[in-house]
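Only one chain is given next, in structure tokens, and it is the form predicted alone.
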Amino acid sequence: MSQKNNNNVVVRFAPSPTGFMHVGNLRTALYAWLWAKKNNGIFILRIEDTDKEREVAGAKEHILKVLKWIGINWDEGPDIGGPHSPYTQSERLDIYKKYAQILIEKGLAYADPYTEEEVENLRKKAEEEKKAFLYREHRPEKFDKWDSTKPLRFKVPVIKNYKWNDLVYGDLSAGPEALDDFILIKSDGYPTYNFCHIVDDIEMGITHVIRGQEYISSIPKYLSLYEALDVKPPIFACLPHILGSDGNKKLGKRDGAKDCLEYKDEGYLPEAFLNFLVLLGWHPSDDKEIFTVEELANIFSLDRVQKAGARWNDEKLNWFNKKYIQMLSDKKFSEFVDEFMPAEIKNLTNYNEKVERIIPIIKERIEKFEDIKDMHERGELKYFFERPEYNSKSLMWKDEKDIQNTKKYLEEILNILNKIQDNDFNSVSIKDAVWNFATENGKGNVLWPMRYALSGIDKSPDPFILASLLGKKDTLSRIETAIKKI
């Protein structure tokens, strides 16, 4: 048996490359990583790829990409190696065979004499008799020598009750019905999850196993196997499910569960996503919500993980992301804007000249960077770079009946704005100059045509901000064009 690590805390994240990585997987990795950081321990990344039928090409690389995006790093893993290499299970088959031989020599593993069809028939018979199917009730009296052509099964050494403590769920127990002879190594030579993850945890000196609550029912089997190998089991911490937005069931594809990198593609910041995710099922001792990784590493604790499922909330995620967007430097924010800006806008001849002017508007209006594309589709960007197209009637406020009055309002606005000094042409001075005239003649009557002349759309920033962003020359020119249209 491998000697355990000398570190107080050694944890692992061991995903299977069988498809996209969803938020439940990522939160498990995050909690394990924070637990290691809090305790100055070791965080190991291990790829559990023994289910070859379900393996998806490129999924392993995808897992690493997700973890790196959110900022999770590891001390040992398939890409960087370590003292327990290799860290991909399909490369560790000899190790599993060694442990299988230990069990065989103890009389605690045997060649399965039944075909899959025979096992299925036994299962159906149990269903017809309305009782639980237990393979151990059909265990052969004599074991054939295992030659690797048949599955190798674990022989449960003692049928008994098991009690254990879970750091999240407290004291748990299960009766003999939870124990059965399960497959250790399949006929294709690959071990099952139930076997190889325990072997790896022993070999790598894992002290804390942090994973989803769906594994609670299998822990008695794991305890039985640890016992058979004369190894003290690690400490268990099972995590509650992440629920859909309705709070009724585990978040799944049908409920909008997405590949974690889709959030990256939609313009969520990794720091915001991490901050949101850590609070899905865990809470600090106070009401604080915004944390740095260093702060989380100091205060994170498994005993504050809740037992009930945590409800997914897109609105809260967007709130976090907007908070982190507001904290970006102007340079970094501009880089994201450039990445997400639609090509139609970026290809305009004056894009580079004017884009910096509208950064404050974009920053104010988006929750994630993909919202920039939505702004474009609503017509909220192009008018900053090109003069808008509209008909003269659009300039009229709903209460105004005579378009000639609208023309007079625009002519007076042109006159007022012309008097503002070029170096003082900002939203405050523009508002101060126009406000009395707008109040005297009806704010809607005056400000609507001014705003429409500048933007050409129904929904846009207020006319004072618009004029300030466009600059004096462009503002006066657009108002003159509007006057000529009438």
Ligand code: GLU
Second form
Amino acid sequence: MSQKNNNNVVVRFAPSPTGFMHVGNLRTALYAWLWAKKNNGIFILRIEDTDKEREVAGAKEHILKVLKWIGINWDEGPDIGGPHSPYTQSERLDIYKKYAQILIEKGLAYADPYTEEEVENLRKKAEEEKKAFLYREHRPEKFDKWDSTKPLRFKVPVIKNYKWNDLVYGDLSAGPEALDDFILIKSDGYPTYNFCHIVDDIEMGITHVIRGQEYISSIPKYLSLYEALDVKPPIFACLPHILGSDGNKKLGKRDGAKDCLEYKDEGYLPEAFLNFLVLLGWHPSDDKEIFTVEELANIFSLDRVQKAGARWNDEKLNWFNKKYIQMLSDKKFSEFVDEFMPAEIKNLTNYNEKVERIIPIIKERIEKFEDIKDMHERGELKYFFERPEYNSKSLMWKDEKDIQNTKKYLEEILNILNKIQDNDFNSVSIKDAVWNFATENGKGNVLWPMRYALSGIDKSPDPFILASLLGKKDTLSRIETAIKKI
Ligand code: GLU
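Same protein, the form predicted together with the ligand this time rather than the form predicted alone?
Let us now look at the entire complex, which starts with that chain.
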């Protein structure tokens, strides 16, 4: 860590365990992490779990799992600790009380005298009068001493217009309508997000607060709280939403955006997913698209984050994934194949012996490893290991009229292939050997039955590749079987 933080950049990712992490959260984490990396800064993971009603069991573990899958690591966090431990807000209640006390002593926090019902009635009344509801308009003249059974409210010190700069959205400002006496500590003893994230950002020395654009409208509130506490606010950078592929809807938990681990389960590679995600809302100064994390850490910058929402694009994600799949080592690729291969195929005799041979076909045909299951469903795997079953009529090319011709072609192919030396039985020599005969008699007439005899399905790789993958012995015997069927 000696190289770290030479210019004091401290960034945090602060998810709430209220559901499963989706791509919007992950992209926020990624941008914050890259910003820390670029600046040799510190990246903190903080779990914001003070909304106990909305907390979902297992969500915290899920968040850590997603981050680890994509390769985002943190310098300080709930699992590894750090100088500001603990990193889970529900374990930091004393710290928030201390800050609440400071505000109480300054006369800037007070016990809410109303019941929840009374506040609700005031809200309704404002609605009926078509006015915005502002709690501060009902602020009591005198405050009771706060005894923790009532909510503690912030007393906004000054009602004014705030101006601030956002690294993505530029100069922003908002007027008094954005300021109100919000709750600092609820009657259940837990602080609100609005309060405790500010306390933590101060305590943890956060320099850049990077989060979704939905927080822009609350920033005046936060600025007034910083002012009340006499602390200089951090730099803000709000990120645009990720939009659904229709370009309209925000892609959020409520829209059913997928849990990030589903992408893992579908056989997306974390490097590909990261590369795709970083370009959803940020772009480099040139057209380069494939990046290592180290490259990104060098060139990433918040001022190149676009203001408009970025559109989700499954095709692009698949394109990236395919690119990264092509770059995998043979060993790694085989490990994924092993993980995703349906049991029905794995249980076939010969599977272990032959699986390596079909690797190139799989590599060519999939965009994500789950596609192996689709290949299986289309019958594109089984025939490598077992002789295919088919009806002899299927051996005939669609323009062929007489099946006896098909038989003759297969006999001649058998004859030609037989002459190829065993150690020269590869797709190039097979093609060389068959090509003249095929062109003289019609490629479809000749090559369709050859391919069908080998695979037993309509869609498969070309017959030269198939023959070379099956090997000479198996190829000849499959063609003999086809001839016998006619
Ligand atoms: N806990 C907040 C959320 O999950 C974090 C917002 C922030 O980064 O300040 O949306």
